[in-house]
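To begin, one chain is listed below as structure tokens, in the form predicted on its own.
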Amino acid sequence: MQQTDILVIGSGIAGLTYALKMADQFPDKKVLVMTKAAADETNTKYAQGGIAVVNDWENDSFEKHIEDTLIAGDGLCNEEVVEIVVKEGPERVNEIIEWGARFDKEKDGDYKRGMEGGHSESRILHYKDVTGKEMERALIDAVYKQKNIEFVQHCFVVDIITQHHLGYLVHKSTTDVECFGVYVLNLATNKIEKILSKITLLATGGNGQVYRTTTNPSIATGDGVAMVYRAKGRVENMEFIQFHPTALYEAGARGQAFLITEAVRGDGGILRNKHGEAFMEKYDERKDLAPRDIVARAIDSEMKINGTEHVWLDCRHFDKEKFTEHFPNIYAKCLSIGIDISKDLIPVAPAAHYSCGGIKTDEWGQSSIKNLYACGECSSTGLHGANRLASNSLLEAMVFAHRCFLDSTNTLAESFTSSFVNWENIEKEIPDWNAGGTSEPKEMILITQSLKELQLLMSDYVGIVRNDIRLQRAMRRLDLLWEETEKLYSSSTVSPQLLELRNMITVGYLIVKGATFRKESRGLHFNTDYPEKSRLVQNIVL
């Protein structure tokens, strides 16, 4: 058992920004940051394009950025939250620069600003094509300088501890669910321990691994969303899964795909079909710079019309020196598989990229569970609506990490009480994990095959384009996978593979459930049985 003042689950930009601020504000309190892999293995690390922020006051404005975000969100953005993120963004970006993050600059010292789909102005700050990795580096360096932050790597959070574990009945209509910490599988000892904390922040990232092909790393299994749903917390808008239009296509590959950042199209890259035609003008007047939902559906349409598994991204007209300066990793990756961007077209296809829905929070990052905050991709703050505007995610993570910090500062400053436990004696009141009656699973194939089935059915039935029959089939198969996996979970000693499978099945269910409830086509959710938008604009809360 461990007890801490502040517990952070996840070490991406959201979790580390929050941890740094809390550690600085409360030097006498312990901040524990937990991650199931290495400290820097996060979705943040793989963010290529950059961060959208208004800091060119001659050409850009808050109003333009707000309008672009609202248009991309297709009617479901919380306008108050959009204004908060856009207007508080510049200060947060300045903070991470002070912590040591670098962004590319012009010769005169001004920042280089890129253009991406859905933006009306060039406002994307970037560091070559590894912006997320650079921001992650700066944050980790700053974290290791803080004496009261403890990093625990290679620990897998199993479940959120609430009064349910004390024997109280907790269900969806319970209004006073409280978080007391988490149960966690220590991969070094293979034992499940309890970590107790007055404040817990979930910054667990996305869920792209639910699909067969994704730009997300292997850790993106939707753990935070699944845990909150099991704890009877509120989750919303899970049907809005953003498929990045241009992941590098490699025949036979599955799992994490290499991302070709939207900034390449922002700099002039042209999508072409197998006949060499620039097809985007058929689908949107903004052509290759239309929002991601439109571009992904256009590519999906061209692939189906022509019977191909990919389209092409044409960068042959680029200045090679400038391309290699701005996109050195993309250039190197393409060259490693025999593609010279100055002579060859790049094969690309959509891949699962970002979850616009997640753990429902208020404007301060509070979830529906008391003392539990959520931030970053695992959360649903209201910023993205039905479709995320390119490069708004890193900005949202920093702004809401700060707002979570402000709100939890007030929580810690108050007299901390609970209706269910005595915090002075809490370590004795919270039960240890009960693993009685379980044993090692006899065959790992029971887990690995179920994972393959899950990813296949989600990709084929719940992808870019959906319909009612596909969703019904997906739900029936998910029900069977859930039944089989829960039986295995109740009888087996837990492992990271089993825990991830269980979480991904839950996330898959939430995506299908949300998609089933939404009887319209809006943003990232396109159902051929309901091709029009509904007059009733609402969030789907599960």
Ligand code: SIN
Contents of the next structure:
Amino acid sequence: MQQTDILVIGSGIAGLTYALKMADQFPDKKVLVMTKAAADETNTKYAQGGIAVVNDWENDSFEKHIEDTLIAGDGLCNEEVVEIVVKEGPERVNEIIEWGARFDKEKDGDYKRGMEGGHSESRILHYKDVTGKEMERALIDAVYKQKNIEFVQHCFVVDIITQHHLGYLVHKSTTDVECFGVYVLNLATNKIEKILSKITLLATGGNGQVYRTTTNPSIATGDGVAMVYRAKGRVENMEFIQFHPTALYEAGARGQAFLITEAVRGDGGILRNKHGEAFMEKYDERKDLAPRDIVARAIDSEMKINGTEHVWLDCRHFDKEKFTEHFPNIYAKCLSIGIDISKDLIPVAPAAHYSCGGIKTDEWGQSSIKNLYACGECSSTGLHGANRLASNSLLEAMVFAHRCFLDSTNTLAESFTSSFVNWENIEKEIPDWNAGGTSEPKEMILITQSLKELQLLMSDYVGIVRNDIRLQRAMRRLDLLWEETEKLYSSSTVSPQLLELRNMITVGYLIVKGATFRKESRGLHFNTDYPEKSRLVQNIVL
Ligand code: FAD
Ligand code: SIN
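Would you generate the structure of this protein in the form predicted in complex with this ligand, following the form predicted on its own above?
Shown next: the complete complex, the earlier chain at its head.
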């Protein structure tokens, strides 16, 4: 058991930015950061293209970045939030530069600015093609220098603690759910511990692992969203799963696919079909640099028309030296599997990449549960609407980490009040985890096979193009998986595999439910039974 004022779950850009700010603001308080994996194993580490931010004051402007974000979001962005993120972005980027993150510069010292789909100006700051790795490195270095941050790895947060754990009835219409901390599976001891906290921040990242092929690492299992949903908090717009158009296609591969950053198309890469045709001009006048939903659907359509499992990305016309300077990681990866980008085409296919929806928050990152904040990919702030603009997520994570910091600073300044517990006595009031009646699961196949089924059904029925029959089939299969997994959960000692499966089934259910409610095609959600946009512009809140 531990008691802390500030608990941060997740060690990506969102969690660490918040932790650094809180630790600096409250030198006498301990900030506890927990992650279920190694410190830097996050979606953040894999970010390639960079961070979208207005920094060329001659050619670019806040208005242009706002406009691009709204166009990509297809009518569903919260305009106030878009303005906040775009306008507060430059200050946040300066902060991470001060913490030690490097971005590529021109010879004259000005930042290099990349172009990506949906942007009207070159505004993507980057560090070669490993921007996320560089940002994560800088953040972790800064965190280790901060004496009052305790950074704990390999601790899997199972559930958030609310008054439900004190025996109060909590249901979907309960309006005063409160968070008192979390139950955590300590992977070193295999025991579940309770961590009590006045303020908890969920920064648990995305959910790409719900699909068979994804650019996301294995940690991206939607745990935070599933926990909030179980605790009867609000999540929204889960149907908007962004498929990145160009993940490297490797025959037979499952799980995390290597990304070929959109910046490659920004620098002139051309998509070609089986016949060598540059097909994007058939689909959109912005061709290869149309927003992601359009490019991913176009590729999906070409693959179906031609009966292929991928299309090609052509970089043969690039200056090889320039390519290797900007994209050394991609160059090396391709070469390692026998692809010389100066002579060969790169096989690419869409892969699940980003969750635009998530835990519903206000413009300060407050979730619907008292004392529980959310930021980064697990949250739904209103920035992305129906389709995230490329490279807007690192920016959003930093801007909202700052806003969560400002708001929770106020919350901490007030004395802790609760309708359900007395903080002085909280340790005794909140029960320990009850593992009674459970035993080691006898067969791992019960978990691994269900996971495969989940990923297959989500990819085949709830992918880039959807329809009502597919969604109904997906829901029926999810019901069965859910029933079987809940049975296993109630009789087994918990393991990360079982916890992740349970969370991913919940996330799959939320995606299908959102998709079923949305009787239209908008942004990333395309349903052939409702190919038009509805006049009713709404968020689907679950
Ligand atoms: P993450 O960085 O994913 O961190 C999540 C953390 O939560 C991890 O530490 C994880 O271990 C922890 N966690 C999760 N569940 C639990 C649990 N139950 N218990 C304890 N800990 C838990 N965006 C851009 O803006 N620009 C780009 O160029 C870009 N490129 C990308 C390339 C790739 C390949 C990918 C996958 C994403 C890319 N994105 C990009 C998206 C962006 O990287 C992510 O949205 C962003 O980094 C998410 O940050 P985060 O802090 O919210 O989550
Ligand atoms: C990429 O580099 O193509 C990914 C950018 C993003 O997801 O924002």
